[in-house]
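The chain below stands alone, shown as structure tokens; this is the form predicted in complex with the partner chain.
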Amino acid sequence: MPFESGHVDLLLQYVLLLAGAKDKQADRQLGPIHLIKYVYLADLVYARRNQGKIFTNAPWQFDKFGPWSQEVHERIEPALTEIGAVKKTLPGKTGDKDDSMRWSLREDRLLQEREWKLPTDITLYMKRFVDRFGQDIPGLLDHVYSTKPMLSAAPNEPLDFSLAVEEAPSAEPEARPLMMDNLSEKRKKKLKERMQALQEKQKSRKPKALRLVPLVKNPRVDKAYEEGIAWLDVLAGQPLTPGEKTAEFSDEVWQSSTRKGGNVS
């Protein structure tokens, strides 16, 4: 599938007109980082809907800071700049230029145009993730990291979209069937009767009658009890220490089951 330059364009001036609908001047403001992020999102969304599929035909990969597509980095000048955005350089701290660009517009009627040259798949989701991450690159990042796609690539890898395909919610969601409502009158009739003689019993029944003691009243806290337990906490060896420490990642950890675990809730 080639590569559509023209609806890369498309995204990311509408993306940069949502932000600059915002209130704000500092809000309006996005940065080729943040653009970036937001037309993987864009493709994220309409790939869930249209069995994988995405919208740009970008070779999106996992790079050092998440979803790349150079494709798609090389379309934020010409294409912001054919609607005019105002392209503003902040004194930046990595010495990275895309990290001290800043791009915005304000441009209200601009904006409707491009919403509605989009599929409502994406416009649905994108005044969405504008809304929550506006200009948090943290946020977004992290956002980025739990996507499907992220979760089963590793560093450099191409990412596959077609993982997002089950994470569609569907439009109805299926009714499943309870059994109480597939019971006929006669059975849910008999099932309450039932039910009140149980009631009946709970009420009238008597607790058994169980001999329980206390085993050991009053077991020894002393000196002895307090050194045994500092013990056996030492059995398990040194404790962790506070401070900051480096973590490397073995190359298994990005096919690990803890990363595409979802959440834990």
Partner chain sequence: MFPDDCIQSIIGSANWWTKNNEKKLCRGALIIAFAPHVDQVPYALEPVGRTDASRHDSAILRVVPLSVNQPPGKTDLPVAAMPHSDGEVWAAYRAKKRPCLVIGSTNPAVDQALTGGMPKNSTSPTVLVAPYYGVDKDSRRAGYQPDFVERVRHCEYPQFVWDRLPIGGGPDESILRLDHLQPIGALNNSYKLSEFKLSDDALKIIDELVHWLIWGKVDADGLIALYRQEIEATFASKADVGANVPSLPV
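Having seen the form predicted in complex with the partner chain, could you give me the form predicted alone?
This part shows the chain on its own.
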């Protein structure tokens, strides 16, 4: 399927205009890292109800900063320039141009126009995403990292949006007949009398007072206590020496069931 640059432009403009409708000036400014992740989320919610097909046909892959598409990144400047968005460059801390760039635009008429051109499967969710995350990069990254295509891929691998397809709701189970329905009127009457008697008996019982564990005011700290602590320390193994450490993980960790929410016990 060919890359839909027109769809990407529409999404980029819509997301920026959504942010532009926020009350605070600071909340209206989005950088490339926000915009790319919001376009990814738009493709994700669209794929859920369209058999894994995405709206942009962008070749998404797992990059070091999460879901990434170079084609989407290259559309940011022309798409936002087209609608007259304001580009601002902030003092950068990391030296990455994307980290220091912010776009903003407040235009209610354009926002409405872009919204009419997008599927409701997308607009419904994008409003929630922009309201929820806005400029919050850690929160936005944490959310996209936990999505199914990301949890099933390793770095540099393409993302599979078919994993996001919603399962069709199962049919409503048929109502099972109650046992009472099969009883005779005489047995129903006796059963009701017994249930009423049990309820009256339960009401007549006094509630038991809660028993709290007494507070230890002066905990025991003696030789036995110190020997116990020393024994626990031995079980923990040799203590780490102070200093900088390097942890290495097997490449198999990316495909482990733990990343997909498996049991870690």
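Just so we're on the same page, rigid core means the largest C-alpha set that superposes within 1.5 Å between forms. Positions refer to the first chain, counted from 1. Note that the structure is predicted; figures quoted are calculated from it, not measured.
In the core-superposed comparison between the two forms, Q196 has its Cα shifted by at least 2 Å. Shown in the overlay between the two forms, fitted on the rigid core, is a CA shift at K245 of 2 Å or greater.
A26: CA moves less than 2 Å between the two forms after rigid-core fitting.
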